[in-house]
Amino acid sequence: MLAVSPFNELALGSLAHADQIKIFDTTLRDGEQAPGIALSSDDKVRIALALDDLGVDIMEAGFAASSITEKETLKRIVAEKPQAVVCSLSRSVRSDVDAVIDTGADFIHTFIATSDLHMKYKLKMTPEEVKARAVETVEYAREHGLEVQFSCEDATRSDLGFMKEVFLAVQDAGASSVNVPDTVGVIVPQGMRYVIGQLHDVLSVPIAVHCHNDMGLAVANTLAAVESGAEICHVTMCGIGERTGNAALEEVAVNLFANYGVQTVDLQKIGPTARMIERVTGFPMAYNKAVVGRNAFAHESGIHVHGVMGNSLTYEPFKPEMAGVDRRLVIGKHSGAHSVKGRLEELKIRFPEEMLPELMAQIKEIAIGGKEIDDAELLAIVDHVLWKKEIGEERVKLDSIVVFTGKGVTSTSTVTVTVDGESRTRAETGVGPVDAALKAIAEAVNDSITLEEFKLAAVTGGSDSICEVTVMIKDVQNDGNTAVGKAVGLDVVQTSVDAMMSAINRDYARKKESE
């Protein structure tokens, strides 16, 4: 199931507090603060239930004092009686605490900034005033029966001695845990290990860590904190949050399991939960998002696909089903014959071995711009290659084609074809680029040709889908017979032209067989 580096175990060892590590999810609070996300009350309840089913220990479901709607939503989530502890954020002011009390939640996460930068320019308070406010707020919350987690906002830019003073004071005031936020994502893992180690030496309550991803180190810093004794990991699903986001729940949970042997959430529910949150928030996941991104378990390179088909762990750190996601073997310009043959076998398609080079050439031509070819499109290409085999040698060849079209412009096409060694050039107009092109080809080959039927379909229905064109033409050789041609491709005009040429050559092949 796992194929991580053996050096990890040698370097990390085991965690003495492995059974005490908890997931504090803040998708509904810090995650919602991501620019572009605005959740309704129903949305937040739906996500809360999904996170609870996933198995988070604590969910910061909102900021009660921010609005009446937020407070009412928190009440709704509390009323659902989830297994997870429901928490609300609160500034270190009594009115914020009162708002949390009114929701019925039992847990409050309160904070005040402790860095010189914040105290001087944002709070305009002295260190003594900040410490006093922190203690007063914790005591007030405890007097009203709330469990308290206290944060020193901007902790990683705070004076360590002052931060210790504040944390010790709120611990004495009744805080059950303290949190170290890397508010603007500026610390490195070695620095985080140092800070958490220093705090762990003097505190008796559990330490949480809240890491932002401004410099791409949120998950690494969270794991470094755990290694130094932190017990509570603040995370968001898919890493959404302010600016560049927070430590991603799925990445932290999978790393804790794979490299430290710590089981937190139900890993198999990660994929479905991530997809649901993506739909509800409308916040798209990057294709290369670790664990849950579209490309996390997608393989296109022929070498990689060959290895994965033999043993998936050759190019995967763990099997995708562990995290509730799917593997995709992608057919594209980097695909090798082995992966294409394997996919055709899975689709129960028998394809002639001797025609595989032609099939691969067609696939690479269509996929050259980065197009990924799905199963329906692959089958259309296979059908086209087999269809072309029946035509045999081309008696009529398209040497060149030019089409002019646009708004307010009569579509015009000029073609040059070679018919049994004779070069012919013709120009025609039409009601559109396809009509003009097909008329020009017909005129060049035989002006008696008529288009009896034209069918165009997007194989998968997407705007970037491969299109499939079928044409039926009559009187290619003035004998009253009809011929059918097919083609697949990305460009509608070119594919229509290819289908026309296929029909013409098919008719010539028919006549040759009868001679």
Given for the second form:
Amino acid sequence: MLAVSPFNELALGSLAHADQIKIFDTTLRDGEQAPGIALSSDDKVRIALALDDLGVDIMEAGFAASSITEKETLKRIVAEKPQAVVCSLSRSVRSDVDAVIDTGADFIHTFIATSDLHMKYKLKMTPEEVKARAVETVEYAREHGLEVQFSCEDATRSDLGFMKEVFLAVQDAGASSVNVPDTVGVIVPQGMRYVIGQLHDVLSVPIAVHCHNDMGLAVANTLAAVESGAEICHVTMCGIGERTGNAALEEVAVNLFANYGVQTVDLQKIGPTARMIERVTGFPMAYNKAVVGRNAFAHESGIHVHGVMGNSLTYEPFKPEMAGVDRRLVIGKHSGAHSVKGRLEELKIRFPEEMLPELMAQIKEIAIGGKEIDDAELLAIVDHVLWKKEIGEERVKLDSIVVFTGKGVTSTSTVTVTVDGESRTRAETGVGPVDAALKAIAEAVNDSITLEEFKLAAVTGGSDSICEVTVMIKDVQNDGNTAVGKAVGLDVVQTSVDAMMSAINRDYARKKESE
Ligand code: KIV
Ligand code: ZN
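Can you return the structure of this protein in the form predicted together with ligand KIV rather than the form predicted alone?
Time for the whole complex; same chain goes first.
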């Protein structure tokens, strides 16, 4: 299932607090603060239930004081009685705590900034005032029976001595855990190890860590904090959150399991949960997103596909099913014949070995520009290559074609074809570029040709899908015969022209046989 580096274990040893590690999910609070995401109350309840099913320990389901709707949504989530502890964010002000009390949640996450930058320019408060406010709010929440986690916002740019003072004071006031947010993603793992180690030495309550990804280190910093004794990991699904987001739940959970031997959430539910979050938030996931991105287990190059077919761990850190995601062997411009053959075998398609070079040439032509060819498209190309073989040598050749089209102009096409060695050039107009092109070809080959049927299908339904065109024409050689031609390609006009040419040559091939 797994093949991570053996050096990890040598360097890390085992975690003394492995069975205390908890996942504090803040997808519905920090995640929802991501620009471009605005969830309805129903969306939030659905996500909360999915996160609960995934197995998070604590879910920060919102910020009760931010709006009446938010408070009502938190109430709805609390009423669902999830297994996970439901928490609300709260500034260090009594009215925010009151809003949380109204939701019925048992857990509150209070915060106030402790860095000089924030105290001076944002809060306009002295350190003494900040500390007093932090303590007073924790006490107030405790008096109302709430379990409290307290955060020093911008902790990683705060004075360590002052932060220790504040954390010790809120611990005395009854906070059951404290959180160290890297609010602007400015620390490196070594720095995180240092600060958590320092705090761990003086505090008796569990330490949480909340890392932002501004410089791409959110997950590394979260793991570094765990190595130094942090027990609670603040994460969001797919790493969504303010600016560049937060430490991604799936990355932290998979790393904890694979590299630290720590089991947190139900890993196999990660894939379905990520897809659901992507759908509901409408926030597109990067193709190369670790663990759950579309390319996380996709292999295209011949060497990699060959390796993966022998043993998937050659090019994967763990089997995708471990995280509930799928492997994709992609056929594209980097594919080798080995991959294509393998895929055809899996699809139970028999394809003549000697025609593989032609199939590969067609695949490469269509895959130029990075297009991935899926199974339906691969089958359409196979069909086309086999079909072309039936036609044999082309007696009618298309030497050139120009199509002129646009809004407010009549589509016009000029073609030059060679019929049995004789070059002919004709121009025609049509209701659109395809019509003009096919008419010009017919005119050049034989003006009595009629188009009996024209079928166009986007093989996968996407706008970048390859299309498959089938045409049926009559009277190519004035004998009342009908001929069918097919082609696949990316461009509708070009593919229609190819289908027309294949029908014409098919008719000529028939005639040749009977001659
Ligand atoms: O990033 C941050 O500092 C926060 C706090 C509210 C904990 O999200
Ligand atoms: Zn945050």
